[in-house]
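Here we start with a single chain on its own, the form predicted on its own, put down as structure tokens.
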Amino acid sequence: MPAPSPVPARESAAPVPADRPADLSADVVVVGGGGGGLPTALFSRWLGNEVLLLEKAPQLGGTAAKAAFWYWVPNNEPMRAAGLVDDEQDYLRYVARLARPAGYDPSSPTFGLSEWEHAMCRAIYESASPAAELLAERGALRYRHCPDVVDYWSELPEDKAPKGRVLVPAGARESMSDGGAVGVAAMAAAAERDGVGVRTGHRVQRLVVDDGAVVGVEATTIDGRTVRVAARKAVVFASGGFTHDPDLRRNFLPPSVAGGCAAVTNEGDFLAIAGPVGAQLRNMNNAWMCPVPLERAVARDPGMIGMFSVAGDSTVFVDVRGSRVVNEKLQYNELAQTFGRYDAATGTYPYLVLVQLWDQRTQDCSASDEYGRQVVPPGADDSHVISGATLEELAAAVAARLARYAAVTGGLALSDDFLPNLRATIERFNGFAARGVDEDFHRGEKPVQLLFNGPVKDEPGRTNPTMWPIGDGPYYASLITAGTLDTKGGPRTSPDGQVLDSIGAPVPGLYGVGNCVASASAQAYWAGGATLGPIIAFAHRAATAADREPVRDPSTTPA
């Protein structure tokens, strides 16, 4: 397994005053070289801004680098060519459907959302568009559109563009799986050819600030030096949320979650950055969530990806009752919640892990590498794989396996009646499979859980394509606990980008993009790259409201 690329130990977050000239400078500093910090620096350069990229990791790409890098774009180009009408409202009615669906109110101006949650999904559909185009036009970020593929909710009366709103890099396999390192280079590359300068191994520690306004920031290098860089207009933070730093975690999300697949070197420092200057906080107990392996997850593995695709039809889950809990097939950020139910009667979090069990015939024809799915070909990593000849064999392995982690599942053992529960469930769910019907969970009855079926065998007579009798041994397992791809709460920030102070008023000169400021999407995951396309739309949108932003004293700088 890598190790985790080394960066600078974090320092005190405390602003320091504009007292000395500054080591480096630009119009625009952005701090992280990921999926919301590459577009906000290649914005901001064509609008005629020297741009200074600040990245913490010995690399640019951040998360977005192992991800699939599908980007929602409501009312992109491709749709309107084509015809399909999403307009405004209808999109808005879908957004705060899912956001706050306990305040979903189809008559209210803004449809039970906030005025602010209101405006900055506005400012998604307004935006994300033409920074779609700007990015492809200028050759920074060329896509395909995908016609077909269905938001996450597609069956809700609320959603009237149920399909067309994604778009991938037109360089990414047919799959769409390996969008984030074809998009990640695209735009680094147009980064370099254009002229945007870049640090990498540097870690921001704080801000500058000089008679309130945000002037520039300190950062620390690799080798330990402390660099210091002025900002003439302003600093875009684009830095990443907080999924590995264990206290944020245990203080703001589920108990259930146990890591997540963010770059590692997402730890929430924009949060600590941004408290001293007064950032009001918002959307904190929510993140990405998705379904992980539990070894992986607890090593703090930097090559983990996301479970966004439960492989096989001949597969389920179960509990350490051995009984079946879920719809197998659910969008991984639904899916992911169940691991969090608490058990009021026990005092326990019964499905902390999840137990995911697959026959021979689904390993040999639903195998994959692609989208985290744990049922891997040969030659691939299987260390999360249990395996059994029999179901007796396959029980006694997962028991010594989850016996492993005892630490941080809170003791969660198989329970005595495990192995008989077990095939009772495996009786009752091979009698669903044959009819084609879930009568317990109603697997494949939508179209996103055809979307992640991943690979099966073409089978006669099939009526349910997520769904076939599991057949006799050799079985195979794997641990299954909930993560994240990544945290959305942070600073509050205004549509054009601007951190908010505590009663509501910009903090000059200081501005936020992407996981480590908050998401107005609440609970919600609308749609495949319903954080990426957002978060290019904010981009756009922060580096045209930079560089608006005046020219702040030149004395603090070097010649």
Second form
There are 2 protein chains.
Amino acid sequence: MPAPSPVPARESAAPVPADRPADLSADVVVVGGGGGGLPTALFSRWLGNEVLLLEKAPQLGGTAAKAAFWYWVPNNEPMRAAGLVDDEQDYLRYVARLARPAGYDPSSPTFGLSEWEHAMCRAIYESASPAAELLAERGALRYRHCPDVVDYWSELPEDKAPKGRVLVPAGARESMSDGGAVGVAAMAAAAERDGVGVRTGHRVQRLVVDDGAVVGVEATTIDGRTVRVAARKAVVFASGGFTHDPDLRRNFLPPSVAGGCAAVTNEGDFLAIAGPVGAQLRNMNNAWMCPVPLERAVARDPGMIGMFSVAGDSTVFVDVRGSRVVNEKLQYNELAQTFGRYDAATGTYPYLVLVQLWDQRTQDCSASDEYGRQVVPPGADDSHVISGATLEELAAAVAARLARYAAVTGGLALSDDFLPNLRATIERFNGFAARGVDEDFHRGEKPVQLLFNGPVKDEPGRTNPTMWPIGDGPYYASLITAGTLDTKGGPRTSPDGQVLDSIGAPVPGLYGVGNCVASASAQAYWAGGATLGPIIAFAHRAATAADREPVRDPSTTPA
Amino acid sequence: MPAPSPVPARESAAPVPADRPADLSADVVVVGGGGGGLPTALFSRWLGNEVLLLEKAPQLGGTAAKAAFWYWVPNNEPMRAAGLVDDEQDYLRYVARLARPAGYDPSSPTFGLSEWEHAMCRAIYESASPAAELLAERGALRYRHCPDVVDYWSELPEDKAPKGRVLVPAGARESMSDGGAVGVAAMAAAAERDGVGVRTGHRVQRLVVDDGAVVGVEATTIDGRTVRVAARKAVVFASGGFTHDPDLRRNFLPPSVAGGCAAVTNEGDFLAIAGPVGAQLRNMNNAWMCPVPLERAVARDPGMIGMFSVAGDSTVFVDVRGSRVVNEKLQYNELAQTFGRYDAATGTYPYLVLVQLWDQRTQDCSASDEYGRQVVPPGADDSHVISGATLEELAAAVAARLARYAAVTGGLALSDDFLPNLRATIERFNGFAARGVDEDFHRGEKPVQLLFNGPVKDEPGRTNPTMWPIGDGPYYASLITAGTLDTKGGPRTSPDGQVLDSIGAPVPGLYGVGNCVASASAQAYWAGGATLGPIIAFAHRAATAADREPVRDPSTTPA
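Form predicted in complex with another copy of the chain structure, per the form predicted on its own context:
The complete assembly is shown below, putting the previous chain first.
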């Protein structure tokens, strides 16, 4: 496992006045070089601005570099070219239904969203496609359309355009799992080609403020220098969420064992930095969730990939009592909600860790090193895999592995009746699998559950490829918990990315884009790429608005 | 229903410099006159300070005036006098086990709490009893000890002092339900007696800041004046949580239909006010929870009392499919967790509203107007009660009532099979009740479930007084949802109440106490009075620390 890259330590976020010349300057300063910062810098540069991008890590890419980089673009150009209708009001019903299920109201003008959420969702619809087209036209992010990829809730009556909203970087492999590496490389090359200034290893610590406007930032470098950077027009933060600040996680999100898959530099820096200019936090209780392997999550393995796909057919998840408690093929964000379920009678989190169990068939036919699958092929790192020739052996090994993690799981341990319950669970599941019908959890009944089923052995004539009876030993298992892909709360912005203060007024010169600011998606994970599609839309809108800012505070230009 | 009292509207929270003389001044300015502000003002005054208390509402009392005002005081004086041992390490195990169940680690020096949480919990143990004693000695809050009142998790092995930590104001009625009125009146009288200045109808909008220190506040009055108040030593906020800001609720807490029982002035003002001086928010994902009646919660009835007690024996809660889903006698904070359970398969909140159903026996024998019980006596407001001579009639009336609220419940409606399911539910429950054993949810098996059982008909010889078979019609029902008593997140403070900035340094001159700041209880509701006991401890600590602050900024003293 590679060690996390060293980055400068956090310092005080208290803003400083523009009381001395800056060391560097640009029209627009972009903070963060991942999936939000790279397109923001490009859009801004293409409008004629001098742009400087500051990245905390030693390299560009952020979380996006690890992702498949699907991007969800409503009413996109290839859909329109193919005659697929994606009406704005229908789109808004779909996004509202999932963002705020408890408040969804089809008879309300905003469908139950707040006015702010509604305006933000409209901005996504309006700008995601033009932004994607511009990136493609300029050769910064050419795409391949995925006409058959379904939304994650395509079965809902509110989804009138259930297929075709997803784009992936052109040149990604057929399975699309390397889209992030391809997309980041393409955008980084375009940034270099088009003259975006880039400084890696620069951690932005605080704002430079003059007469209520943000006129720059101070960053520190790994060798201890403080660099003051003047922004003549605006500073745009795209610095990611707070996945890797354990204290923030436990104080805003549901209980969890460990962090998640975001870039390890995503420590919520913008929360502290934006507070002093009056930023108001929103959507702090939600995250882009995914099951993750317990061991890698606890070890903060920077290479950890979320379990987008629970691969295999002869496999189940069981809890520490040996029972199935969830449809294992739920889309990852929904599957991950299971782990945080509270038992109010005992004051515990009994599903904080679940056990994925599989047999030799799944090991032989469904192994893969893509999309975070736990069933890995020979030669891959399988340190997370627990095995046993019999269920007795497997249970003993699982118990031993769980015991190692007792200090971070509230002492979670297998129950005394785990083994008999497990046998009964397998017997019941095998009956369902033989008939192709999961009477308990309806596995495999929705299109999205097939999208991520992964490779399985061909069985001619079967109707439900997500299930097959679990065979005799040997058996394999892996410990699974919930993690974030990244968080989705932060300062509230206008639909043009302007950070808003306590009465909703923009803070002059300060913008935010991506997972460092509040997402109007609330609890929803609408589809694959519902992260990056909207982020690209807001990158375009923020760059456009920042371009129109007056030039401020010449006193901070370099000496 | 009384209309909410008018209060000044919210204005910008951006701090102002100390650039003009103040209109009023004091050594210590206390913001909020409820269960946190009144003791803070008294403790501060008794240390010899000139104290000015600013209250937004037209009257003192805040949320505490509506409460029973139990206060939970570990190792209190009457316990010690009676020889009851309440060891600090045992107390810490108990509070840690419940505050962070997923992280509880009996082998860790902090038992799995963060260092900050551990320090705050120790401060409660150290100061709650001396603070309570001082209030009693000075005649501001005399108490009655409740030696038989159990903690809410008294059955846990970690609870080594399961009884006797609760005090109530002396003079409260035998049932203790009017403790808040008694306690607030006593403290307000002491404040007047001892020369605490009080201004009601003053809404604090922002801080006055000089050279990084807080030196006062600006408040507005209902007639539109802005009053600048200088604080020579410190400002202590005790302004309550954010229960009545719907936008804050939906962006920090689990989904809910409506607000809660806090004073209607509890709109989270301190979150916006403290941000600009670098305050960092903590424990924003938790609240003091309680079931509440749907109609009163949606109507924002300022007199609404939480359902501390689900009264009666021949009564059940059912969901919209007619099934029991929870032990109805769980302690209120735990019972309230049920309503927010997400169904990841359907993307809905199926338990957002539950139906309490009872029969004539419970109506005749368990009616009460105390502790938020839904079964009310003749003459009380029973607009929330739905009735029917038969289950068919009752179901139709419940369906009609639910339909009125569809716009705020995500369209929750009774299922087609509600009635047959309900009949089966009643039959099964009646079997359990006849035997005194609830095989599904274990109703009545723990001491706390008897504490809040309410009055029930005497049935000689029965072992479980929480259950009795539900009889024939007529039937009664009430719609129940989850609400807050108040929230428990806000700026992080030191154990002495100092608001801390992004690197953990105190903001000079700024303190916070009570539900407006972060509670180290995390998700726990340790016992009745676990709100006010710790608040009184921190009021004492904050007043003591504020007293030692240097006198600042004479320029802001009155002209």
